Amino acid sequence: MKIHFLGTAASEGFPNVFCSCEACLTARKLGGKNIRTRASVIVDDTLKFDYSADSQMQALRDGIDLGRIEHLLVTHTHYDHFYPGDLTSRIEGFAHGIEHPLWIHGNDLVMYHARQALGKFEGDRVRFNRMKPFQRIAAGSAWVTPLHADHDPMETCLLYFVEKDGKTLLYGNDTGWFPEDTWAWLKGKKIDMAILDCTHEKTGIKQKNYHMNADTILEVHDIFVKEQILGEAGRIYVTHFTHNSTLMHEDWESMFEPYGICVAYDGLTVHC
């Protein structure tokens, strides 16, 4: 599997374009991978993660046609990961070539927005498909299976567990520590790549809920090798950082890098 990190920041972008902490004024500064801009990745260029208000500019930046997208993963419904309305500009007359539908795949509240948005559309641009945690389904030559996430307690966010190719993802965001049915789930299986949320620096305490911090990374990834459920040649890359964190792209992989954890950025391209 090829797959694009379009963005990996967390909902503000780093920097936030309203902030002048010194965090901020740092990245602007410095520029290059310091600049992200909110979370999503495509995989094998058909296959797409959450769609923000970002995504646009993020395809015009990466040279990405948006238009070969066959199935949009939503996590949950937060504004940075899932703005349906931009998705209007996919419909016939106002993009042309395309001859195959998206497929909008989420919860319960994903369907609903998406349909408030976009349900006049149904048909050959654009259709709908209500995920179930643990319900495995085919998109296209892939197999994806949502797992509970420990997000938002008012909706059923979730994360997914792709199948290719022979090859395994676990797109691990937005999150905070594995619910237990999700933790029994993973139990037994392979992952050659995890993207896991890393939100926030390391405190010395465990972040249990909503996101991860740096320190919820290690014990996964401590839990990931003693339970062989990432096998030797897989790799944790990590993601969806806070300019709260204060921390630059060279922080983060100074931190990681003697676990072998490694740090995303915007246009990272990798294979698992």
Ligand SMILES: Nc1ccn([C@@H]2O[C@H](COP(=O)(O)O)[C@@H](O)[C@H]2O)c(=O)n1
Given for the second form:
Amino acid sequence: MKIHFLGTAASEGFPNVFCSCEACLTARKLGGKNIRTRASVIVDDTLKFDYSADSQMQALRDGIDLGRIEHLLVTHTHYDHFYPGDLTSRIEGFAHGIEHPLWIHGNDLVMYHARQALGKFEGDRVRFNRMKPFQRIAAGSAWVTPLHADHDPMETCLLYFVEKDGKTLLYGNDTGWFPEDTWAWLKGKKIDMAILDCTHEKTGIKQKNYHMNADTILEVHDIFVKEQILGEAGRIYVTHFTHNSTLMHEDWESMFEPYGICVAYDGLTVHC
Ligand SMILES: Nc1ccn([C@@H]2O[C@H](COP(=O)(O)O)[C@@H](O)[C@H]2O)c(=O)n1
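Provide the structure of the form predicted together with the named molecule, given the form predicted alone shown above.
All chains and molecules follow, beginning with the one already shown.
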């Protein structure tokens, strides 16, 4: 699988354009990998996780044809993960040369907002599928299983386990420490690549809720290795960083390099 990171920041972006904290000032000065937009990933040019208002500029920045996306897997409806009105640009009359519908997959709240924005266009350009936790579906040549996240208690936030071309990918944000049923489901599974929520720096709390922090990541890594969920060639990529962590890209790399954990940045493409 080709994994393309479109965005790697928490909701306010990094730097936050409204903020003059030390981290935002430093990130502006350093630029490069310290400029992070809202979290999203594309797999093999055709399957995308989440769709924020940043998606358009991310596609222009990285030379991506979003018309090729066949399946959109939405984790939850927070504005930095789902901005369905922007998908109007894909509808008949707005976009030309589109030959397949975009399937929007997500929880019931995702379906509600997607249909509010795009329901009248359902058909050749856009279709809807409500995901139920732990029920596997086919998405093109991939198999996708939604898992429970620990994020917003007012919504069934989902993580996604993707099996494609003999490889597996866990898309693990937004979430804190995985809920018990997700841990139970992962037991005995093999992950080639896990993309995990590393919103916060080290705080001393290992099983953090709502969002993971660096301690949580190290704990998950430990369990993945002990339980052989992560194979020898398997890799964790961390993403979804907040400026409130105060850490720059190189700081994250120094922290995680001894564990073989990789730090994602906007525009990074890797294969698993
Ligand atoms: N009380 C607060 C204030 C701010 N945050 C920040 O929210 C971001 C993470 O949340 P998203 O799910 O909206 O990405 C992150 O930047 C935090 O620093 C917070 O968590 N709590």
